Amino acid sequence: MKKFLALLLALVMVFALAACGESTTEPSTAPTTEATTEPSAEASTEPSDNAEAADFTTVEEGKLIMSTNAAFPPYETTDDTGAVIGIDPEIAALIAEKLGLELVIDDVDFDSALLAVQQGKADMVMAGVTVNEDRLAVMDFTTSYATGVQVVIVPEDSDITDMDGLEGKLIGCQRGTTGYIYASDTPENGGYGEENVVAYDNGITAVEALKNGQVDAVIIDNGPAKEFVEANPGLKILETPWVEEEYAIGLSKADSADALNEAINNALQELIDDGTVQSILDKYITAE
């Protein structure tokens, strides 16, 4: 993040105004789904100081556009009305509220969600996005707000019992995810070879392919894996985790986005510090 000196000077001015009882931040209009309109009890509903201090611009005035791929429960999925719900939309709604903006969620495929930020079509991307070197080259990221664990789903009667058993098998992954990137890498780098990995648009179609016998296993994050196994009898998760990684909000690298990026990150940090993010994670992901 850049322009910290300017932000510091602006904050001093804001505090001075606050002492006089002045406030110019408008309340945000949150999405109408239950998951995004009922923040956790610990959540602060006060606008962030950064909303007033930072002279940021967004893709669309007055709105915070979040791109996602809503096929990654419990981080994001759709309800019966088609509204996007889950961990990421709840956190995003609270960030938008702190910044005095209306949250708008754009549900597209995973690759398009990442590209939307890079191409200036979205202000941020939240879709269980892992920070890695390739993405750091084209996007900025906030502080990590969750830890993801990649696991392997197999049929209950599978002869695959550990990671070594994946060698020579056909593996399904969601296209563009770190699971796909790692699995399709060469065996020398810990992968299983591109010829042994099939890319699907989302985790749902990958699991359907597994059920239909089109692949031997699916590699995906532990959170969605639990949801898929619970909803599909006959599948199980291997006991040994595959890869652990950190999730963060993807942001634009454009200089014009610096102030907004800093405001988003600071609002997220406030939600982490006051326990709100953890309470949202705990609501959706229960301990074993």
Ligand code: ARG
Given for the second form:
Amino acid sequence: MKKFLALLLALVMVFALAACGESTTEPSTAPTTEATTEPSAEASTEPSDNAEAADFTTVEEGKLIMSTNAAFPPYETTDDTGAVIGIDPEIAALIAEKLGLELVIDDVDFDSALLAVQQGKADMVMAGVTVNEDRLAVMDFTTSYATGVQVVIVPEDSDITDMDGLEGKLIGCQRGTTGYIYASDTPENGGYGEENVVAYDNGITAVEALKNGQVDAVIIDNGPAKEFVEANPGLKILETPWVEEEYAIGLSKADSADALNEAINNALQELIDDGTVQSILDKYITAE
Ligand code: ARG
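Compare with the form predicted alone: the form predicted in complex with this ligand:
Next comes the full complex, and the chain you just saw is listed first.
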């Protein structure tokens, strides 16, 4: 229950932030009727017709640097050529286009991806990042563009059938993620105790450890959980979803980033309003 409350609070804060971002948008030169453009193959967007372009500064001129951890399909993963693909890079590319910037993707560990924005090495972190209170203290966030649920993956023949069954078991998580934070919390706070949780570099290595019997379960977001289970016969997802979360783009809290943050948030909001974000989500996430 506590967690749910914390999340609710986080949500209220996100929406408050989004609302306040919206109220400050300049009435001047709205980038007219972008809402009707198709998400794909619209190469004609000129940086010059975007009045905001002149106002903001980015880490590197002309570039929009996005940090991520591409071991989190369908939000981000790498293809055979090593290129980062998925929901987040697709949305990011459209934001960059609207801003007249070249998208540069920096694929690092998840905790480093969060830090990159805080240290001024990236303009934004897009990595299926959950908005929570702790992160709101060190980062700004856009409006939310997707939701996630923490779920439990176990071997098909596991005796673990619900959240209570995890007590005293070894749980694998991705380092620095909300799944790790909840699971490693004390039992009084609804967690399983730090000594029962192993942090892996990413979701893929956590699932490998589960397959090798090094942990009894993996707690991770439902999106990647589904993909990992599909790709690894012998695993299943428990029917008991745990904590529900909102994903948003993480931004720098520095004053110097305000104008860029607003431009990113406005671009994302346009992509949400015209249905582009939903169509990208639908493309990658097949309905049950
Ligand atoms: N939603 C979780 C969090 O924000 C996990 C995100 C992990 N993302 C990734 N690209 N590895 O903590």
